[in-house]
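First, one chain by itself: the form predicted alone, in structure tokens.
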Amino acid sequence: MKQSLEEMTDPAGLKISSLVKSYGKKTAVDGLSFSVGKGDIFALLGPNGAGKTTTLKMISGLIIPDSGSVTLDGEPAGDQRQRIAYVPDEPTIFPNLSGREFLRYTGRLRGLDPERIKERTLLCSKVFEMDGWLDNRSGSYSHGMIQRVVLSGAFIARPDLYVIDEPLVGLDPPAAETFWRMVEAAAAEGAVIIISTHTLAIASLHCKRFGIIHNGSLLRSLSRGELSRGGLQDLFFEVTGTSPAEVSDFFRNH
């Protein structure tokens, strides 16, 4: 999809230009281009294997693209990792660390002073309801508890760019709603936010813009206001050529 002249000339925010990444004969990302402005919450959507995680890792600087570029405010994003927080789809914490120790370590990597780390950890502990177990070793944590701690590490950093892969896995409804409120607050402060999720109904409520990719290519980019009456789910099925299977007679016939 061609970008407008304004998108191509305005350097503010995140710019993805003609990204390509292959693994052997498999092309995971194929000429991907889109932009996310400051204060935007952008949902990167697609079926399994569409290239979403590879794209997010290239944006974060964890994978080097074969060609193309990623810029943040007009400069290569790979040179600005202190301004980027990345949350993977399968977050982990070293099991002998407590959640608090992990957050302290994350804050120190970001160059935050101890008092600021303590202050922001206290806030995240309160809003994500971690007070009762944050000092326990993370080897005893559930997936949802690990998810809360790792997401808190991103928010403690207060980066200019949040790159978050499947944030809702393991979160109960209150924690999921807290996450979205934190995201919206960060966007209101001018952060660039890109999130990959399979939860289309929730994404359509909280994200401002959407990009649907399949086989590593961008199929559609649109804003929330451009969604038709059928909504994001129907559009997703239409443009990706996917649909849920007919299963109403499965148990009766098999």
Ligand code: ATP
The other form holds:
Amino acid sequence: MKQSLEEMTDPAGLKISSLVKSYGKKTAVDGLSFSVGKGDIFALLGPNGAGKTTTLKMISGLIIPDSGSVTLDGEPAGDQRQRIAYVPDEPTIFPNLSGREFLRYTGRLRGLDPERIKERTLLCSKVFEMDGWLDNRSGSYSHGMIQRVVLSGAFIARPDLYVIDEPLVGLDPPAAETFWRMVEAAAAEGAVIIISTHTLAIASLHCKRFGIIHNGSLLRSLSRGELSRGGLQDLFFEVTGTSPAEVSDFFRNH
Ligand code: ATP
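The form predicted in complex with ligand ATP, contrasted with the form predicted alone above:
Entire complex below, previous chain first.
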């Protein structure tokens, strides 16, 4: 009770309230409410089609909700786009641009001065091991290379709110480790971080809070300390009713 009272009165961080979005007759997000505080790393989890991407796009202002609100530090998030970085689940870069040109362009859009962009690009190039190919045309990049560049764009911008959709697909283990270190550093500086992922075991190591959604509604919200021994995966199966035991039964019976 105490926590929900604090959530109601403390406007700091991200707060989404009664968010609804339908595509025709399909209600993708159905009255979703939760908040993510400054310095929090929040994992938005749910089965395929649960409404995660739609939610993240509404938070980022890329989709207008049918109703409900998204605020960052008490003000509409839509009016604060410069404070938000969104990384989509299928990141793309115009193929004629090199990774470095993309990062320069991203930094300029954020209003960063060229020296600052250079300095932060150098750091990202080192930690994400992009030195050997950052000046090549991105049309020649693998999925993981594009992912590293686009994630670097978010880290170079140093926003107050990171909205990251499924970052781990395509990243090799060292790049994934780097990603989490960068996220943890941003959180330590007070950024709000929301990440959607299906990689539950990794999410449970690095994220501080979790929200499990299904059919556009929040089924469970908890902190890492509240996870039981079965961990996030068992909880996910339990609350979404998607137990792998049912799959085994299906194969046995057919
Ligand atoms: P996944 O884990 O598979 O990426 P998700 O949780 O991100 O799924 P969404 O992409 O938000 O789910 O989709 C939620 C629901 O809305 C799904 O039923 C999907 O078919 C539907 N949907 C999403 N985008 C559109 C669209 N542009 N037009 C029509 N329906 C859509």
